[in-house]
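First, one chain by itself in structure tokens, the form predicted alone.
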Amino acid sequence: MKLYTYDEAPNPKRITYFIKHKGIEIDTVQIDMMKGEHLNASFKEINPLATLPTLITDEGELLTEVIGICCYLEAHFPEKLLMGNSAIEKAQVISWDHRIFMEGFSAIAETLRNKSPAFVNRALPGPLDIPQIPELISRGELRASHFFTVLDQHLASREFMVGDSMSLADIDALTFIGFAKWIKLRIPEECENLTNYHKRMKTLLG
């Protein structure tokens, strides 16, 4: 299999943490998004969506979504399970992955892509040129700021997001915290649970 990625970007970073924790070795190609390499015709021949990460499986199938890539890798490399150890945990991991993406990642992206000059006409990822909407900036900041509180409350009496071990939900929560810095948001001082959790996850995931 071959992984096309860009380690500095948030969605690719989720895969980086995932394969690092599992100890998986994958043939990897870095596509520099800052230089717009993901928009080049040569890469669009591989992934018409022009998004990263992109995995070409051993069967020659194209996977373009993080959750799909993780499910595929979990099935092929079941050591150190990261998608849950039981039916309920699997459901909870997927549920939290969805919430973190919709309430956290998308809020930050909404702010960043509608504010930064680097994303003029690139307000949404993908093959289409989408104009920025400045009115969405403050809404994105509000949503992202609130999600810190959501995570802090969830972690009030637990060490991990789901169950008693590391999961993709933890990887996503850690990546959200790092991604928030792109719009100059930090964990609020009053969110002590999340602050302590962040320290633990940085130690575990590096």
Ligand SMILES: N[C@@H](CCC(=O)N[C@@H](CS)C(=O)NCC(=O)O)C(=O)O
Second form
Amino acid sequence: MKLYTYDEAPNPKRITYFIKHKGIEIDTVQIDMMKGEHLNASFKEINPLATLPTLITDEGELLTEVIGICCYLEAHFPEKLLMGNSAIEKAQVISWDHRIFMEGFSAIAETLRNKSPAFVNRALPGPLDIPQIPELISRGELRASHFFTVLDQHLASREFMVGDSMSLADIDALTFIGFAKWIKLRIPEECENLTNYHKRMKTLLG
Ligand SMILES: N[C@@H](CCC(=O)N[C@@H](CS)C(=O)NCC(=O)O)C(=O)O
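Let's compare: the form predicted alone is above, so bring in the form predicted in complex with the named molecule.
Starting with the chain above, the whole complex follows.
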């Protein structure tokens, strides 16, 4: 299999943590998003969506979504399960992954991509050029700030996002906290549960 990635970007980072935690090695190609390499025709031939991460499986199948790539890797490398140890945990990991992506990542991206000159006409990832909408900047900030408190409340009585071991949901939460800095948002002082959790996760996943 071959992984196309860009270490600095948040969605690729989720796969980096996943692979590192499992202790597996995958043939990896860096695509420099800062130089726009993901928009080159040669990369679009590999992934027409022009997004990273991208995994080409040993069977030659294209996987473009982090969640799909993680499902595939979990099935191939079942040591150190990261997507739940039981039926309910599997459901909870997927549910949190979905919420963190929809309510956390997309909120940050809403601000970043509608604000930064680097994303003029690239307000959404993908093959289409989409204009920025400045009105969305403050909405994204509001949504992302609120999501810190969602995570903080969830972690009031838990060490991990799901069950009692590391999962993809923790990888997503840690990556959300790091990505938030891109729009100058940091864990609010009053979110003590999240602050302590962040310290623990950085040590475990770091
Ligand atoms: N739905 C994809 C999203 C992947 C994604 O949006 N990746 C970003 C990098 S963090 C990207 O490729 N952006 C392309 C662009 O900005 O043009 C997933 O779940 O993996």
